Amino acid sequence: MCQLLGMNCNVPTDIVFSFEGFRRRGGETDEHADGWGIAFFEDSGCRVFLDYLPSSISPVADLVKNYPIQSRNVIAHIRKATQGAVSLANTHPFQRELWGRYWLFAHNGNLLERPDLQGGRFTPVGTTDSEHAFCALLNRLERRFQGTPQLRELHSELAAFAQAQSRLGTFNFLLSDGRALFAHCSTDLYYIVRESPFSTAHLADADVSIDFAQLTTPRDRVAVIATRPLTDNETWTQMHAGELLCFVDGVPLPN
């Protein structure tokens, strides 16, 4: 299946280290090679770069390893298509507005069926069961809230959805409004918050190495989320499945 990338940082943070690690899984260390896609908020704005050469290839891809662009709320996906055509339509991330706020999805797995879209405003543009269930889950929040909700409100009903879904299928995702990222677990999902003391990292599908200790200030803080480690010498917390976690500053936020 697809592989996720997710970086929640307390300050703006570039995501160059990790993306060099895990660009090569699509098509060079691992199978997907299907397209990629990368997002990035700053401040009310997102940057979104796709493409559906495999990310091992990808002068997009280029471009975004050399280019230190600094956010706190990035997710990136690289995809084995399971349903849809290679294309740029079917390409995650996926992007919306909802409340005049930008809302990113990234989704790895299949869904055996496709949730009820209940005629709402939210429709897929590509035919993905991935987007699909995006566009469902934001007709849902609509109808749920009159405006943005809090982040424990927005939890729960996270939650109930991803449950439903996993019913369907395997459902991992990273979600984000810009404010917090949201990871859910089906099957594969990892996650390190790496803080102060800052130690020396080394990518497990290249032999990179960087010591943050030199790039960071003592109040920095970053979690990195993944469908696997991305480095073979730091300890990677694995989620639970059904775990839904709220990554705010660079911490999962208790439930």
Second form
2 protein chains.
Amino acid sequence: MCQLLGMNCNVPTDIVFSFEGFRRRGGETDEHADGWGIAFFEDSGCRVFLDYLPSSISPVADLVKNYPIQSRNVIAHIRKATQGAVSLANTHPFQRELWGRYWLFAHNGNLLERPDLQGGRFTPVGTTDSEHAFCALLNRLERRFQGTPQLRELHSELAAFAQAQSRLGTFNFLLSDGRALFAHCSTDLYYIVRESPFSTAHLADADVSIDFAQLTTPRDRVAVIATRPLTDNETWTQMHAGELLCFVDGVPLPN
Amino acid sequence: MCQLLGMNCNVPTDIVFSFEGFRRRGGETDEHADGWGIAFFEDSGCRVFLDYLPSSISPVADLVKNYPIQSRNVIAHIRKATQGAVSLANTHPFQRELWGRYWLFAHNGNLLERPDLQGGRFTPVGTTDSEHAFCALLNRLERRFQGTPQLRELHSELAAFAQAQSRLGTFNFLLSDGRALFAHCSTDLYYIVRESPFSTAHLADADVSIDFAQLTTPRDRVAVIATRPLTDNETWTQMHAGELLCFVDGVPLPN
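Since the structure above is the form predicted on its own, I would like to see how the form predicted in complex with another copy of the chain looks, so please show that one next.
Let's see the whole complex now, leading with the same chain.
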């Protein structure tokens, strides 16, 4: 199994605080040491930082910690290999372009069967069940829609896909096309929405606190999604099995 | 116009020395300060580091300088914007997946017309002529071949494409699918093949020397390709207008 971290905000925000705790789960506070990655949308562009070293000691993770990249949609992943060797090609998040838009995907779980990719244009480069499922999803979206769908239509299609995949195994995932962050819970996923009045948060994986009131404006709103809560003095909402949320502007859209 | 840097080797090699000189052209020894990027193939996987800050001062460039990533195919680019704003979406190298393989592309030049993308599946995310041409190229390859072609067939198709594009403007480019590094010269491109017996090289953009004899084995071979020679005490080969070379194992294949 792996660890997921996502962030969705109404204004570009850095993820340095959350990442500081999260990265320690890659070899320090937890055993997930088979590589890691983080992807940031910045307007329509995105950048993906990957490393096969454990995130707790990776020089790329040091960069991410020290370079506060501002983004409205972030997806990070720490890998504990189940299917596929430890290699860059098997490191999440995965990225593809569809309809002139980048799509990013990271998965926590293990799929016992792989969906058919025949006839679709998206093909895995690595050997993970996760990238395979991502390609199957994009092939499905491309068959279903002529161009970028509205978020509500996309939500419905993703829900149907997630339900089908969940029959093949554990399928917690984060997906973003830059407009929204979708989070699907199969077994383990929590989220928190931080908004005014902001208070002080303390990491669960390191003795580090931050007073968000000092760093925010009253209109800022940030949702953080993670496999396990990242802080130990805040109330995180546990998602239930089969739930798919679409985060926009730092809050899940009503279903 | 922009600056290109490529490296192709017979064994995984780091690009730290060449990059040390190259990055200074982004805002220090030259004026190309509209972002930069570098992409490394590592087996079938690849990672792309992008920044919109000038490469001479970018924290991401500091990471690349201090973290000697071993790769057999590297493409780097420093941008001086001609078409498209300074943004991450317009920062080279561009990456796409085709036939279960990543493709990386960077361009130096300016195209006065844009080829038709109608009916093709690859679509630009940003607004540059460069990404547009890359998408047109991949659409063409996908129409022409059923799966990954042999390098010789790919070379022929790329040459025809490059010739057609060159009628629309300046089209120096580097392209890699992880097996080889293709270099097309429209106006400015030089290369050097370093092999045994190795000697000492001195950068043109910084007072830095390296004795490759201390760092190599007799069977290592490395080709470096750049818009302008990166060292001032070695003999670089100038490519001629219209020339397309396919570098494999650190040397251009005979045409």
